[in-house]
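What follows is one chain in structure tokens, specifically the form predicted alone.
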Amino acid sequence: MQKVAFVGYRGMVGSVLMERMKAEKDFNGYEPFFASTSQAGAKAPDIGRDAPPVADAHDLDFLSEMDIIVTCQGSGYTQKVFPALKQSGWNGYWIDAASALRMNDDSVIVLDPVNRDAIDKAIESGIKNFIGGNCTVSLMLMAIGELFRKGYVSWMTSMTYQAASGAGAKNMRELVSQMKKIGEQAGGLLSDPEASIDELDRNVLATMTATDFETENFGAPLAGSLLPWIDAGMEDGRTKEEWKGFAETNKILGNNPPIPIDGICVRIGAMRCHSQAMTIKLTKDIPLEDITQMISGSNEWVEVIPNTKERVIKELTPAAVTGRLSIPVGRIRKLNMGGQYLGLFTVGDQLLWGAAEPVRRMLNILLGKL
């Protein structure tokens, strides 16, 4: 029976992965083990069956006994442990939610509803490293993958509105803390019907710009504002997050030559759903009805939302989508630049299809369960 180790199962992505695996009864048919960088010796998590005590995630002897290692521990852990493990002669499968190995030639970025053929070919050819993709890229391809598959995308911009969860658990806490502080400081004015809106506005701004306003993780106020910069800067003016939209999309799809993709990535005050507004130049003028049918047929999780105010504001928002595997796509319309120009808007849970779900499904593919 195959041995599978889970590393980083207590973190934000790891905990969502564990929830999904328990819900889908994924812990059967192999021997599960758990490893931690800080909780070695602790009792294994409750997965509905017995498992040995938690191992040390840096113990190469332990890791080398595993057939498959699934890690949500982050790039720092991968960069330290993976090379040492490979150097020791380990030849098992490495499934990783972090970005460290994504662009390596011997790695495949996994999103099986979009690139299952590439995954199967990689397994047959002896590839051992299967890496979850950038969250916005995965969510974008879940939404409109069929347009790419049919060769109808000439170029695309994806303007993203990314949730606090993409920056980590500490950032999510900081966002809520900022919201709380603004509400507390404005409480008296909100309860006074005679208070002017100008006074309320000044109060909120004063709270956000005060020296004691908590911004340790984001570096600036996010609640009541936004941050048009995500990840490190690059020499050409893009951020690394914006570069990933081009690089990872084309690697997942195997495009040669690559399709031009660019945009601006913005952090907003949502908790865990990323949203994207896309402008696409099609390779030809395709009727809107045909486009809608293609999008709705991309995979079983896509939901096309009719372009009405009532449906859009109820179903095409982070509040409506959080915790769900569905990928709603709406505001689908031709733009006034011409019939080859398409606009649409989509939302997806960053911790599900943006992180944990492709990793969960990749494990099941290797185990022959999917």
Second form
Amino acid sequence: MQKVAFVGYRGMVGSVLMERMKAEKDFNGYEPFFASTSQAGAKAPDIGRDAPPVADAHDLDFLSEMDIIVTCQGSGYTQKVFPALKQSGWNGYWIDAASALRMNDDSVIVLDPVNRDAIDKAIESGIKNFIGGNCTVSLMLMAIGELFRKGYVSWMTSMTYQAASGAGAKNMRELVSQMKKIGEQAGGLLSDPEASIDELDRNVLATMTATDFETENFGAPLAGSLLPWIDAGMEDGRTKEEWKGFAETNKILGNNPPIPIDGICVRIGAMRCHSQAMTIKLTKDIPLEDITQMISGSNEWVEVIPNTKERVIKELTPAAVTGRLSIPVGRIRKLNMGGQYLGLFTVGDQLLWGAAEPVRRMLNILLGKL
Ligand code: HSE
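Return the structure block for the form predicted together with ligand HSE; the form predicted alone was the one displayed.
Full complex below, order starting with the chain above.
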């Protein structure tokens, strides 16, 4: 029986992965092990069957016994442990939610509803490293990957509205603390319908700009505001998140030459759903009805939302999508620039299809279950 180790199963992505695996009754057909950087010796998590006590995630002897390692521990861990493990002669499968190995030639970025053919070819050719993609990229491709696959995209811009969860659990807490503080400080002004809106507005701004306003993680107020910068800066003026949109999308699709993709990535005060507004130049003037059909038929999770205010504000929002695997796509229309120009909007749960789900499914592919 194959041995599979799960590393970083208690963090945000790791916990969502465990929940999804339990919900899908995935813990069977192999021997599961758990490893942690801080909980070695603890009881294994409740997965509905026995598993040995938690191992030390830095123990190379333990890791080298594994046929498959699934890690949600983060890039720092991968950079430290992966090269040492390979050097020791280990030749198992490495499935990783972090970005460290994504762009390596001997890694495939996994998003099987979009690139199952590339995954299968890679397994056949002996590739061992299968890495989950950037959340924004995976969610975008779940929504409109079919337009790329059919060769209908000449170029694309994606303007993103990214949730706090993409920055980490501490950032999610900070966002809610900021909201709480703003609400508390507004107190009486908010409960008095006669209070002047100017006064309320000044009160909120004063709270957000006060020196004791909690901004340790984001570096600036996010509640009541937004932050048009995600991740590190690159030399060409892009942020790393914006660069990934181009580099990872083209790698997943195997495009050569690459398709121009660019945009501006923005952090907003949503909890865990990323949203994106896309402008696409099509390679030809395709009727809207054909485009809609192509999108809705591309996978079982995508959902086209009719372009009415009522449906859009109920179904095409982070509040509607959180905790769900569905990928709604809406506001689909041709733009004033001409018949080849398409606009649309999509939302997806950053921890599900954006992180845990492609990794969960990759394990099942390697185990022959999918
Ligand atoms: N980098 C993403 C974000 C999350 O900051 O929202 C991980 O893909």
